[in-house]
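The chain below stands alone and is given in structure tokens; this is the form predicted on its own.
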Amino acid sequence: MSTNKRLIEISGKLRVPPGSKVNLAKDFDTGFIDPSVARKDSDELLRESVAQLAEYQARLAAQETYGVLLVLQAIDAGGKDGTIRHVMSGVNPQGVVVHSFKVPSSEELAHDYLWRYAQRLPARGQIGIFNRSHYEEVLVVRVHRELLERQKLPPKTHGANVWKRRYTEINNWERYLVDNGIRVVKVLLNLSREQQRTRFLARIDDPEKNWKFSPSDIAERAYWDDYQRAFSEMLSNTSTKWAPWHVIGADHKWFARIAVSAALVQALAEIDPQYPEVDPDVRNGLQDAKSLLESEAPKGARPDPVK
């Protein structure tokens, strides 16, 4: 089986069926590893997947018709940064843009909640990555309801249906993006509570990783169950035909990286970008230029050293 087909099969197993009711803790194993992937072969498979992404990205950039947006969500220590670093390691950096969304600024709070995300969408020919995303608006804002008050919304929009309305608005926005050539690939890195504890300890014990830990991480850990419910509702309401969610077990970093690359490969394979065809007149001009360059070869040199 080709690497491409193998990756597409892996990705298909991780999709959340649109319209399904999800209970994250019961329906998805944080330690899931696809049976077709052996640990001893994982490094080679990741290298092959990175090569596939590099080829697709080159064609995507040349065609300049489609863009790809990778949405990465995870609980703290879920492995988003490492995943981006490994999965995109072989892709031309000019064709990739990564944005991390922190606490919104006063300027951002003065606009609608999707405004700051719309400013950072990839252009045609680019792969854009949201390290955290617009889904924070139905996750952290839902868990910490006081953040909703800072968004200066009209009073009547604070009711119990605010989250249902936001799910609809996000779905419609993503449908708009897809209809305009921006493919949306959504990934939830699903980490266990125990693995989060272990990773936090590793950050505390290693002086070189201390910078990655914040006391607020422990404070957020106290809301674990609330986040699990918010994730479940998010998956149930926003996995659509045009932008389905992929839930990837994050306890094993090596498999999570392969799975994220698989989701990207599947999306790009479905787009199937192609290098632009050159007009016959332009091609004739290329041959004239080639003949001229060959005629300028120094004495004793091959006219076309590329051949």
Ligand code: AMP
Given for the second form:
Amino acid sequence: MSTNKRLIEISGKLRVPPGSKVNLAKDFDTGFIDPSVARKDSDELLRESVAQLAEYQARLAAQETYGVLLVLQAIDAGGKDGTIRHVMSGVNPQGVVVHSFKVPSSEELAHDYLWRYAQRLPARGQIGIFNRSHYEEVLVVRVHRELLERQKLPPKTHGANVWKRRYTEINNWERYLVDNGIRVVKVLLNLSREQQRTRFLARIDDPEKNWKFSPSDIAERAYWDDYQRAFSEMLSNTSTKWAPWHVIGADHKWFARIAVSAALVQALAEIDPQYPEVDPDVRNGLQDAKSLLESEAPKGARPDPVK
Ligand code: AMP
Ligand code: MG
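Next up, the form predicted in complex with this ligand in place of the form predicted on its own?
Every component of the complex follows; first up is the chain already shown.
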């Protein structure tokens, strides 16, 4: 089977069927490895996958009709940064825009909640990556309700039904993006509580990793069950036909990286971007330019050294 087909098959197995009710802990294994991928072949598969992404990205940029938005969500230490580094390693930096979303600024809080995400969308021809995304608006904001109170919402709009409404609003917004050529690829890196503990300890024990650790990470860890519930609700309500979620076991970083690149390859294969055809008039013009350049060959040089 071709690498392309293998990756598309892997990605298909990780997709959350639209309309299904998800219980993250019960339905998904954080240590999942697709049986078709052996550890000893995994570096090669990732390399091939990255090469395919680079080829697709070159076509996507030349065609300038579609954009791709990769939405990456995970609990702390889930591996978002390392995944971005590895998966995008072969792609032309001009064609990729990455944005990490942090606690919103006062300017951002003065706008509607999707405003800051809409400003960071990829253009046609680009691959955009949201390292955290608009989904924080139904994750961290749901787990810490006081964050919602800071959003200056009109009275009566932040009652009990606010989360259902946000799911609908987000689904509609993504529908609009997809209808207008911006393909949305959503990935949840699903980490176990034990792996998070191990990775936090690595960040404490290794001085070069200390900068990655913040005491607030421990405070957030105490909300583990609340986050798991918020993830399950998010997956149950926002995996749609036009923008389905992929849940990727994150305990094995090497497999998670292959799986994320597989989800991107699958989306790009569906877009199947093509280099633009040059129309006959322009092509004739190219021949005129060629003759002129050939006539300028210095003495002793071949008229066309490329041919
Ligand atoms: P990090 O990704 O580790 O640099 O941390 C970014 C922090 O920003 C995390 O603690 C997030 O929970 C927080 N954050 C991201 N988006 C939002 C949001 N919309 N509202 C509140 N906090 C957010
Ligand atoms: Mg962090």
